[in-house]
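Only one chain is shown below, in structure tokens, and it's the form predicted on its own.
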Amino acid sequence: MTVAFDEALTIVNQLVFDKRAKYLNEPEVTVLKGAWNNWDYDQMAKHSRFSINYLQRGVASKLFDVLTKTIGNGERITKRNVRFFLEQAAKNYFTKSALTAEHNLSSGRLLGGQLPDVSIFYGRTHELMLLKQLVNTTRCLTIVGASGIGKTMLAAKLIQELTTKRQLNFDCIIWKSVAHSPILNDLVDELLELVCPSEYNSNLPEYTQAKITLLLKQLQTYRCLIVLDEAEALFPINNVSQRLDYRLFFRRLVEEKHESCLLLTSKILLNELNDLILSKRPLFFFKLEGLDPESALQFLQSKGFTDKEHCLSLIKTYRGNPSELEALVEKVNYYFAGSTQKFLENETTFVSSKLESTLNHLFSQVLTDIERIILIYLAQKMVSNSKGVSFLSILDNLKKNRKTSFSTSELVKALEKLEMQSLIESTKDPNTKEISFTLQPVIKKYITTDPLGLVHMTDVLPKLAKIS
């Protein structure tokens, strides 16, 4: 294993603050420097603004002295071996690093970032239950939902249960949030040095296909869980080669052969994503929908909302969806002094800012024409009727449109992507068999008000009158 200077120096200068509480100064790494390169006290001085003299009668001894008793082991530290020395030191600390890390593998601690807390968490059994299946018996696993419906919430209550009910197949787990859409190299370069800290440090190899591999060998070695949270952000809508590096990092992560799973949460299921899926590969889609009427009644219980018909009314309207209720919940008590029966005489519908500022980003940067199309028709048609809009009722509006020409399959196609997106309801007749679609009420109440513009930005879509 070779170590560079700097990789030594800043090693060893921890070292010595341990020992004296005070880092090497300018002086001392400049001896530490010239001993490391074999020069001699003139060489030092011509390149320091330090003299001869004082580095080697003023500095030297002392610093010497100083590593002696920090890494010589029992023997002295001179100018000639103080370069061994400073190595052995390095090396004995990459090896610790390397087996402390094992011992994270194999006691399947937790890796990473740290997990939200999930000390407060109400329902989701069944999706526990089906999840501690799915992980143990898939590759990749993505669970998608709308903005606030508790994805990153449910997938830390997963692995707190996994390591702390003695439910824990995996030699090491991992979580890290990538909402800041790190490129795909420096992704893998962190899971890396979490999964094998020792090839991380000696023999990385420089491409990023190569890295991969290494990574499929740890994971072919150790079973380990990964969680990526908010994974929709590794795709940016404007960086097409980002987009497709990931495409070809999750196709080997789910093809190659591995006892290795990797979970993510999403707001949308990524085309990249669905089409693995399509094909046939070990790779799962689950959906998460609101909370159940009971848990989402024990929630606003516990915010001092008693009245369990206005509760069940809200959850409703919310769709069980815990970030909007708890938004709903702070509204109701700083405007109706926590009463929910003011609320519904005077009733609203509040769209969260976190919902909001999902909105304003698919209306902004994600959704097409046809999409935009839809949904505002959708919106148009419940404004006086709650019911739903048949699939040949929205195909016949979209025919009569003279400002737009798609076919029958794109719609079929939009129709799919915005169910798969949280922005549509879909439900059938049981006796005619007939396809509906609705809007939840918080979606219909954005698209009416277009509170930045972003509804209508091109001239083939309807004007939609705003509601309150």
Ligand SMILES: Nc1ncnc2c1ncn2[C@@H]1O[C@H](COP(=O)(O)OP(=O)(O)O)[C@@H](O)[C@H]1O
Given for the second form:
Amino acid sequence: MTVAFDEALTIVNQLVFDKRAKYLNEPEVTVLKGAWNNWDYDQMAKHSRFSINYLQRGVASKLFDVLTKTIGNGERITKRNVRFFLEQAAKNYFTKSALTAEHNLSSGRLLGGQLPDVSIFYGRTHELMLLKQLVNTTRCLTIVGASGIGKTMLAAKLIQELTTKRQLNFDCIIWKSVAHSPILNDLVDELLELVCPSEYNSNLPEYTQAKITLLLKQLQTYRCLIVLDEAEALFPINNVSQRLDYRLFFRRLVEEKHESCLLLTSKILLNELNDLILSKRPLFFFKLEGLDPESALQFLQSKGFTDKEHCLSLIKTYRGNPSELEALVEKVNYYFAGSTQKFLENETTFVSSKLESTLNHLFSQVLTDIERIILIYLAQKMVSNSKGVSFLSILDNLKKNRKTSFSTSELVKALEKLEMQSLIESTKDPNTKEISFTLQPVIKKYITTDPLGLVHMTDVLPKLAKIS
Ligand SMILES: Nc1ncnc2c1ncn2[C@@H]1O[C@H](COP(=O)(O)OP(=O)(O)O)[C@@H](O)[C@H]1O
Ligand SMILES: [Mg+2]
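Now that we've seen the form predicted on its own, could you pull up the form predicted in complex with the ligand?
The next block holds the full complex; its first chain is the one shown before.
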């Protein structure tokens, strides 16, 4: 572990204060910094407004006396060895605080539910770095991504890193799955019980909005990171009043000034939150894609798949989606005796049961007519042409649909939404700059096989011949 001078200074400054009830002053810091950089007193004087004589005779010897008593561990500290002792003190401090963080974690700093196990975790270095910055600077952030892509794992890994490494900037972290779709009043109650248990037990206000005011006050007093996993469940399609309640809740949360952060994971781009974004409220989305090929390869190798070429081909088909790959591994093990060679000779696309149930839900309740028409048209086109379908071709097809009419802007909006939900993918031709859209194999497979007949639910749609 390397220690920066500023880090060591902050820690030693506190230790010195504990010892002599006075922080290090400017000339003392000048000497420390100089000694750290191995400067002589002449150089220190040139980099400061103090004379050599003053630094060397008036400051240094007394400073090294104090440091000897504070961080010397029985040895005499001098200009030559002070850097070593400063680094040691900083390292000791970091080790201790990591232990305390782990202790706090088990004794209640991490509140709410149980984190999923992230002891086996590949890749996501870039995403974690970005998320660490974002949770420190935004009040509401949603990780959006396909079913099984790794949203929950990523959020859990983030929490684990924040609580066990040196990056703990929050007074408390709450982990909550909201898959059971609680009504707003119940969720606020549960959060209040965690954030301010004493008030929760004594004088809790009666009305939901007053409770939210109390919660906001707590979020202003303490820096909290609240993770709501599977947040799409807070916005049930057929419960308009609940959707409006939550919209107002999130609006209050982001409009009020505080340093806490609400981190959501969601399979879909939530309409209500998107509306708030469009009206320039400070909410952010973070679209999560599959594992990068290198990490996905490690993931498959850990499951016993060793042929690199075969693995890369599977990773491409399943877009690095770890849970689709996991389901595939099971099938290949069961039916093809674990041989990727045999499987690829008889290749087919498997849709995992997790993805299938998400798609059942989307097609039965969430997707609009225009979104379905686009998906079905893409699936039809891609049977003969896997390269993708141009925007103009989709537009043309929509205009030909006599049963209903859609505007170009409605088409654009629908395409954006479908892409955010990882239901379609886009590519831009580098020469013509023309944009085209494709379906990833698992989505195409679901649409063309239409296992529950949900794809063709409305009569606006052209019938698609079933292909298996
Ligand atoms: N970074 C990762 N490293 C290893 N396995 C992962 C990773 N991300 C996801 N997985 C695997 O994929 C499964 C689904 O991930 P999860 O986070 O539950 O997806 P989501 O919340 O997006 O539906 C996990 O149970 C885990 O086995
Ligand atoms: Mg999840």
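The term rigid core refers to the maximal set of C-alpha atoms that superpose within 1.5 Å between the two forms. Residue numbers count along the first chain shown, from 1. Just so it is clear, the model here is predicted, and its values are computed rather than measured.
- The two forms, fitted on the rigid core, differ between these two forms by 2 Å or more at the CA of Glu87.
- Residue displacement note: Lys257 has its CA displaced by under 2 Å between these two forms (rigid core superposed).
- Ile77: CA moves 2 Å or more between these two forms after rigid-core fitting.
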